[in-house]
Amino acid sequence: MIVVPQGDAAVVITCAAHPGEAASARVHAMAAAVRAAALPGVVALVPGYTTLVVHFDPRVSRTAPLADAIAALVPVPAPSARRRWHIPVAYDGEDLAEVAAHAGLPTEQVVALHSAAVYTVACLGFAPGFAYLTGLPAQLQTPRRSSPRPRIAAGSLILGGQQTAIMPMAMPSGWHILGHTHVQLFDVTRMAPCLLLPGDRVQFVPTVAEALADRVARCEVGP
């Protein structure tokens, strides 16, 4: 675990060297350690891929005692239940063409592959209830667009290199729109505004668009 400043107001904890499921567990096993240690002055935790970025306040904590503190916290993994989300999409998106040719495969089996799979939520970034998703089968990967979209829809299902995502409100994107959802996933409103959080798992589930008013997201909790 090394330690290091990103300017005086936030330290960086490397966790592990490549991201994957492994790191993912070690960066929220830290973040779990700083949260239960209440260091003073710290404002905000930031789990990345391989990274916990801890922002404090620079009026309150200085960065050499909250680093040297932080290095000697135990990390706390995650308990081993698990929630899995079963997310009801239709994929009639506009570059599932465009993202089967590049697989060289019928967009049946595009739908097959990709609704197969199950994703892990590694962390959220880029916009509000913004789910980055690993485990994307390698057949589906694609290069970003060339030219981004000035702004996608929220609720569009998304692909984009080695990941994939529901874009949780209208946003400029460069990624391939592989269908649609009605399923919110960020919501002020809620008790818990966010619904993917860290380690959850993630299944998307093929429904027809006139469907989708009526489906939740189902979640299960288990092993």
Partner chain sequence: MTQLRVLRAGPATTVQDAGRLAWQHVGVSPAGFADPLLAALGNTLLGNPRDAAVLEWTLHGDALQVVGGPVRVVVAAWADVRVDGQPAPNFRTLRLHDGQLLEVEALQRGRHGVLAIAGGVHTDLVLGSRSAHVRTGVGGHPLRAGDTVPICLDVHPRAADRFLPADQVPQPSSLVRILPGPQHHLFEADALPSLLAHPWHVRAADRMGARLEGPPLQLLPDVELVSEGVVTGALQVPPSGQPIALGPDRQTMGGYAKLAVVISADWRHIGQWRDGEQVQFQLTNLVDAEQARINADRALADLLAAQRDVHDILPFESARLLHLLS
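I would like to compare: after the form predicted together with the partner chain, may I see the structure of the form predicted on its own?
For this one, just the chain is written down, with no partner chains and no other molecules.
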């Protein structure tokens, strides 16, 4: 673990050298340890793939003592009770066949592999509510498109490299489109605008497009 200053109001904790499930687990364990320590002046925690940024009020604390206090913390394992989302998705995306061809698999097996995996929200970024999901099966890892699209619709289920995600709003993207959902990931009118939060588990439920409007995301708490 490496703790370094970021300006005069934040420190960056590097928890792992490379992204992945193990790295995300260490980042979230460190975040739990910082929360439990209730260090003076800490105002926000921002988890990434391999890092945790700790923002603090410089009127209350200083960089060096805070960094020393963080370095002395022992990471706390993630609690066994975690939010697990089941999100209905129609696998009807225009790039599904291309992803299948790259993997050397029939489209039905791509759908089966993608929907069987349990993903972890590693971090939020790029746009409000955009949740980067780790746990994509190795067989489905596909290079991003050589030419990004100028606009992908909100709710699109996408895949790029080792990652998969849902577009929270219409945006440009070079990721491949596997399908779509009606579940809204970001809504400023909700008490908690972002549906998915770092540490959440996510599993996609294959659904015919005609039934999506009647299906909602289901959340349960468990291991």
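We call the rigid core the largest set of C-alpha positions that still match within 1.5 Å between the two forms. Residue numbers count along the first chain shown, from 1. Given the structure is predicted, the values throughout are model-derived calculations rather than measurements.
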Hey, does Val208 budge by 2 Å or more at the Cα between the two forms once the core is superposed? no
Indicate whether Gly41 shows a C-alpha shift of 2 Å or more between the two forms, with the rigid core used for the fit. yes
Exceeds or equals 2 Å, Cα of Leu195 between the two forms, core fit: no
